Structure formats: C-alpha cells, structure tokens
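For reference, the chain that follows is the form predicted on its own, supplied as structure tokens.
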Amino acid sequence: MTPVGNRDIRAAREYHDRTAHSYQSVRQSGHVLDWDTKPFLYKVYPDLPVTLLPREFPQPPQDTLEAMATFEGKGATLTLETLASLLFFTAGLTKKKTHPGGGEMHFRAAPSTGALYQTEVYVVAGELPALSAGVYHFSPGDFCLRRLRAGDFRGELGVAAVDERIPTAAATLVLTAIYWRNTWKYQARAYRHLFWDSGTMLANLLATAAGLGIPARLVTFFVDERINRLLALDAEKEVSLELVPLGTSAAPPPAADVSTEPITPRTIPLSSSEVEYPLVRYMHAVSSLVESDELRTVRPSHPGEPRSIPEHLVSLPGPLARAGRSLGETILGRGSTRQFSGQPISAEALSTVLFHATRGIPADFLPAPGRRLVDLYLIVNAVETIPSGAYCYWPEAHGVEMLASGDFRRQAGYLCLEQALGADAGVGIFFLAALGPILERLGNRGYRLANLEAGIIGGRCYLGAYAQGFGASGLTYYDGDVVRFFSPHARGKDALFVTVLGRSVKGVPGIEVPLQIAKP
C-alpha cells in the first residue's frame, strides 16, 4: 500500500473497518497461534553499557485516588531513585507465578493485551545525580538502563515536538511499541492495542509521578521519524508512540543536534521468524507527522464548545476521595481478573471509579481540562441501587443517562466476544468515539489519540477498582454490534475498547491471590 498523508482520513477509516470484529469474521479468521515463534517478552541489547537502577526506591505514598486526582507535580527533583520508581511502577516486573511443571508467568506493573508487553520505554535524560546525560533503554527483566547514546539530546526532542518546554525537563520517557509482539496473536488489529496498552501504562506513570511530586505531562504530537532515529529504532518493526517529559532541570540543554548520526546497536531476535502485517505499518505511516508545520496545524488551538447535558440524568453517589490503599500497593496488587463472581459492587464504588478515571489528563491533544475524545457507555449488570440496564455516563454532571432498562447480561457477554467476563462483571464500560469529527480535526493522528485516551481511562478504571478491592479486566468486542446495541444514542460512533469491573472469584488470579513479588 502507498502511504498517504495525515490529512487523507480515508486511510484511518479503512483501517478501522478492515480490522473490525464481527460474529462472522471471528469464525472465518483461520488464524492459529504458532507457539514456536511466540516473541520473547524482553528487548535485549547485549553490547550496550549498563547502568544498574537502585533496588531501593521510593514507593508513591499517596492514596491511590488522591494520586489520580493530582495533575501537577510539586516540583520534586528527579533523581535516579525517583526515576527507578517511575519506571518500576509504569513498566516494571512486579510479580512472578510458577505453574505446575515449571512454567513461569511474568506480570508487569500495567496490563497488556494477551500479556504480550509490546510497549518499550526509553529515557532521554539530561545530567542527573548518578546518571550521565544520554539516551537509554529500560530493561525491566534485569532492572537496568542500557545506554544507546551518550550526551544531552533533550534539545533534539524539543525540535522533534516543536515544544520549547521539553528541553527544560530533567528527562523524558518515550514509549514505543514492537509490532510483532502483538501481531503474533492479534494480527492487523494489533495497531489498536498499541495505544490501549501504552495508555494503561501512562495511567500508572502519570499517577506515580503525581504521587512522587514529579511534574509530568503527555506529548503526542511530534515528527515521528526524528524520534525513531534518535532511539535507533528499526521503524519497520518498532515505532515511537508517546513522550512524557518529567521534572525540571536547572541546567539548560545544549542546542539540538540536527544531524543525529544513525546507529545500529545489536539486539537479540525476538523469535526464529516473524510474520509481517503491512496494514499495521501502513496505519502508522499514514498517521505519522513528517514536518514541523504539521504539528502546528493539528494541535488543538481552542477549547471548543461545551456539550449540552441531558436534563434527566440518574445521579451517582458522591465519589470517595480516598480508598485506603496507596498507589504503590494498588499497582503491586493489580492483575487482570480472570473470573467474576457475578456479585454486585456498590454504587459508590462505581461512582468513584468513573469520577476519578475521567477527570482529565495533562495531554497536548486535549484542548482544555475535562475535555475528551471518547464517551463512556455502560451495561450495568450488578450494581447496588442502580437498576440493571444500558447507560451513557456524563462526566460533566457525574451522572448517567439511562438508555434502556433490563437485564442485559447475556448481551454483554456476547458483545465482549462471547466471553463470560462480560456477562459476569458487575458493569461493562464501553468506550465509543465519533471518529468522523476527530479525524476531521486531527487527521489520521486522531485515530491513535482516540484509542490512546480510551486506554488511559481504562487504565485509570483499573487503578480505581483495585484500590477499592475489586477487579477489572480489558476486553475486545464485536465492533458493529456494540454500536448497534447502544443506538440510536451511539449512532455515528465507533467502538474502541471495553473495561469490565466486578467482584473476583476467590482463588482466581486478581488482587485476592498472593503472588511472589518480583524483586527489581
């Protein structure tokens, strides 16, 4: 396929439609997992200089809900210890579970589709205490940094993003994705997963930064090729997704090196062979920004008009301000729930999750605090004092609009790709977006950002649920059937993601099962 520009939005529409799940497409897929080529879960640079991260680092002490409600760091200094904490609670190896027969499962701080962990983290740092300026790759397996480039390249990031504030940050984390890690199982639909999964990681990162008092914000507009070149990525296999500047630096950065020399550090192959999915590479190419001027035209320049809120909403109880569990404890105890009991959660618990998950994020693609790209639709199966039915949540009023009353457990299970998790959960949260207007404003880049925002809010739902002692899981779905179920209210929108919440069955992996905590 020949890549087109970001403004030719037929490309994003075509990708979305071609990767949609339906009852027929799932049964006609014929895709079979080749376990002999399952990708290794860690990227390994065998020849690069190693900086061991400190194994004693601060845990974010704030209550989980308080950390989620904090959007501006207090200006704490970024040190190697706090950087280690940020990396661990964002992408670190947190648990190990040994299966009978000797197999071992590794759990990370944030969930990932299929536990495939295709999101990698890089650090572009100025001079920090105990860390020289440079470009580093974070290795969660042995908890260290491996240096790709020596020197201060913060100015290069600022040029790539046309953002004068980035060079003044102490360091910037760059999230990337390795295609094959996810396409191995999910084929071309995997491109959506890159943003769901990096979004859940960003939910952890932004909350952890707030809990440690480190200023952080999300940057999504940048010249892609320039970031890829800085990180020495093979863009046919791995691409940059998002930037997160951290802290502030007393020392000004040097001028950007506009001629960053290409380097080709050796890596260990992920598997004996790989299958290419051109549609994934095509979608990334058509949503990439290639010139600085493009960034200025796609960045939101005004807050837009407020939405008209329906008059008749079902009020939700006031949300909790504290959950009684610190953010560090919540992340260490988190796990995607594998089986729900069907028992109800309280209306206050649901209210708390919805409120804290949707209060906004410090991101460049949102024109104003509280504005968003995605809408939250609910199927309530078992929530105390809230009648079973279908709803739309309105964050501005913290209330829900009833679309239909009745027991929709069977439909919820069907919509979630006929998985029992959807039927047994207390509530299913379906993220939908009007892709047409989003693409008109932001071009194909908007497709990335809508999926990313759904992933971030979904990740915040995870934190809110596990902080209160119940479970959560992310699911895939039958695209068109989800929209039809919530129509006519959802007519003209597209389904992007699903997060289900509920009480876990005892003895099934989740917060109630003690696992061996991995030592970083």
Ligand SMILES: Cc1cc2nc3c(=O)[nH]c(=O)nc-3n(C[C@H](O)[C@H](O)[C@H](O)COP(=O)(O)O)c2cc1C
Second form
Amino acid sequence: MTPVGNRDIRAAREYHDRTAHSYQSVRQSGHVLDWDTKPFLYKVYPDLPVTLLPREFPQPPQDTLEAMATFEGKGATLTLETLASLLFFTAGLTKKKTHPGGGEMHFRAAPSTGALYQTEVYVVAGELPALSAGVYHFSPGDFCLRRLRAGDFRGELGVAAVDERIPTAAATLVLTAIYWRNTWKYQARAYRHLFWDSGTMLANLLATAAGLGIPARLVTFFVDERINRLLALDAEKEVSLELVPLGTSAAPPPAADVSTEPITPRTIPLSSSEVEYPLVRYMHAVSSLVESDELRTVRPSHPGEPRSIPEHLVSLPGPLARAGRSLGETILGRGSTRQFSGQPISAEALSTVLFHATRGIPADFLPAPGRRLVDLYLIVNAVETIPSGAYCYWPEAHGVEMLASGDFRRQAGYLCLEQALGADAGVGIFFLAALGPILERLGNRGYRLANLEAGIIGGRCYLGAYAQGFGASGLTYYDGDVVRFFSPHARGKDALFVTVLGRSVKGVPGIEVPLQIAKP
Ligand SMILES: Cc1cc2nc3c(=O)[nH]c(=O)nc-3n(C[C@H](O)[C@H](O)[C@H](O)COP(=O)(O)O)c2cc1C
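Okay, that's the form predicted on its own, but what's the structure of the form predicted in complex with this ligand?
In what comes next, the whole complex appears, and the chain from above leads the way.
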C-alpha cells in the first residue's frame, strides 16, 4: 500500500470494498476473539496531575426533542460544572451491570460497537472558573481530568483547524479513537466504527450543549498531525477525529504561537499484546489533511443546489415537538434494545424520530442547514397505519417515497448480518450514501464524514426513540446486499450504517436488566 494523499480517492473506495461484509466473507473470516488480550476500556495516565470533576452538576433539563432540535446555544457560560455535565452525558460511565456468575460490564452514555468504547475525550481549555488553562484528558472511570499540558493552547487549535473562532471558544473538546480497542474484535472494519461511535457521542454532546444553553459546533477539517501532537498521541495507535468548540471565552484570545514541545506521558498498556491492522492506519493516513492550504480547498464554500423532491411522497403525521422526557433522563435510561417484541410503534412516533434526527448538524462539512451526505432508507416491519415495505425518507419534505410494499421482516433480519433484531424491530433505518460524488468533493476525508454523519443521525434516532418510550439499536449489515435490496433506487450508493427502532420485549426501554445507575 503506497501512501497517497486525500485527493487520491481510490484509497477510500479500496478500504470500503475490502472491509465490506458479505454472506461469504463472514463465514470465511476465521477471526476468533482472544479474550486474553481484550483491551482495557480506560486510558490511564498514572503520573499526571488530577483535577476532580464536580459530582454535582446540572442535568440537561430540556425536553429531549427540543434539545435535539436546538442549534444555537443561548450563550451560557462554560463552568467546571457544565463541563462536567457535558463530559458525563457524552462519554460518562452511566451504568454498571454485574453478570450472574461474576464480572462487571461498564456502560457509557452513548452506544458503542461491541461496548468497546475506543473513543477518548480531551479538553483544550482557556482559563475557566476553577480550571486553569491547559490540555486535559477526560477519565470517565474516576470522573476526573488529567493535565497533559499547562497553558493556553486554543490558539494552536485554531491554527491547526484554520478556524479563527476556536481561540475565542471557552474550551474545545477533541474526540480521538484508540484503534486497538475496536480492532481487537472488528479488525480492519473498525475504522468505520470510529466514526459511527464518535457520531453517537456527538449526538449526545450537541444536544446536551443545547440543553445547557452552551454554544457548540462540530469541526472536522484540521491538520491531523498538529492536533495529534498537541494531545501527545502515539498516532500509530490513537488519532484525533473531531473537535467541538464550546462556549465563548470572556478573556481575550490567546497567542497562536505557543510551542507544542513533544511530551511523552506514560500510559498503562491496554493489553499484554496488540495486533496491528495496517489497513486501518492506511485509511487514516490517506484521509488526513497535511497542510492548511489543502484544508481551505476541501472545506465546502457554497451551499450547492437543493435536491428535487419526487412527486407522490407519502406525508408522515406531524412530529411531536416534545416527548415529555428530559434529555438527562433519556440518556440515563438509554440502553441498546437486545430483543424487540415485534409489536408496532405508531406512525407519529416514527415521524417524530425521523424529523428530529435530520434537522441538520452544526458542522463545517455541511455547507448549509438541511444539506446532508447520507440518505435514509427504511424497511417498515410494524408501524401503525404505514404499510409494511421499503421506503426512502425525504427530510426536506418530511415524507416517504414507497419503493416496494410487502412484508420484508425476513430480509431485514438477513440484511442486518442475520441478526434477529433487524427482523423483530418495528422499522430499520439504513443509511446509504453516494460515496462517489462525496469523495470527489471532499477527498478521502469525505469517507470519514459520511460515516460520521450516519453515526450522528443514528445517535439521534436512539435519543428520539428512548425519549418516546421505545427502544433502538445500532446494527451492522451486509454491504452489497443492502444496496441491492434498495435498488434500483439506491444503485450507485453504498451502505454505511443501520439503526433499528421498536418495542422491547421488556417493555421499559433501557431498563432491560436491573442496572445500577453509576454515580460519577
Ligand atoms: C454503531 C453501532 C453499531 C452496533 N452494532 C450492533 C450489532 O450489530 N449488533 C448488536 O447486537 N448491537 C449492536 N450495537 C449495540 C452495541 O452493542 C451497544 O451499544 C453496546 O453494547 C453498549 O450498550 P448500550 O448501548 O446498551 O449502552 C451497535 C451500536 C452502535 C453504536
């Protein structure tokens, strides 16, 4: 594999095709899990100074749906308490479950493939009340920050992202991923998961920020190596994925020319040995931006033409504006549904999820509100008053285009990698994208971003479902078969992610087994 640049888009295509699941590939994979090397779920810096986060912090009180649909923070001040809340509802340890035979499972605020939680969160802060300026790592296990660098590095972030507003934000969260935590189970396909899983966390983070009135937006174009260096990451193993500037700083922006001398803080190894997946590193390298000029050209500068909407869309019932459950309650009560009952959800409930999940993302890769990279296809198994069948959802018109009518439960289960969750759900939402034009526009970086957008919308689907009292799960799938199923409509597109919604057999969403809500 010869290293190539962001503009050589054969690389993303090659990665995508080589990591596609098919009926044959899963049977031929031969991969078995080595439980002796299962990576530890927490990154531990034993030698760094610790700042405990306050355990009394505000819960986002706003109704879940309202928080999901709010994009302008009201200008509330970022304090250590609101920072603690944002970190907890994005990446916090929210539940512990003890297995009957012993052993404990830890669950986090957002769903994550295989509960492997490879996404780490760092804070690059200016001077805040009760927190001195610095670069910190968030440790969800003991709910504290550990300081990697002292001083104000917001200017450096602004330079790395060619973004003048970043230095004026009170702090910026940086989401990173440790490859091995996910490749241990999912091998090279894990690279896709980095964006699905950071996407579900960003769904929580953006809604929590809105709920607390703190301005937040998503920055995805930056010179990768500069951010990795700032965070002192071993970039062969852990890489920066996204930035989220938060709040507005009361103090003047810092100087941009602070030095980021290399530092090598000690960390505890995740497991006794690790397996390398060169394809993952390759995909990251070819979608990295190496200089500011490249970044300026790749960032979308004009909104583009709106799509023409087909005639004969079936209108959905009006979405609810409120679900009656606060965002904090929804996130704490959430847990991926492990078995659906097959019972229907209402058309209004589906309409509400689809509407609120697709109102837009305040992100630099989307040139205008209402633009998106991914398309939502549905297999309706059991939704009251909506005939079972295959559909394409048009967010602009909040209507669905029927592609085929009929009972496709069996096919839905098959497409979701033969998992019963796909067949028993009320509805499956399949995220597809026309990768060709996306890569033409954004280079290989577009591959990251299309997967990320699917993860964010999927994460919002979870929130919308749990807010209304039913369940959800992310699912993986057979790539080519999904596209064939929705073709000819989906011809030329690629399948990126699946989220299924429906009624849990346990009735109460999220509380499927007695769980102890973890006190941070
Ligand atoms: C992107 C994504 C893909 C997932 N894929 C599957 C899947 O294929 N099968 C499954 O049973 N669960 C799947 N899940 C659910 C995870 O296993 C679940 O989020 C994880 O175990 C943590 O549990 P929690 O969501 O209840 O907190 C997926 C979740 C996400 C976010």
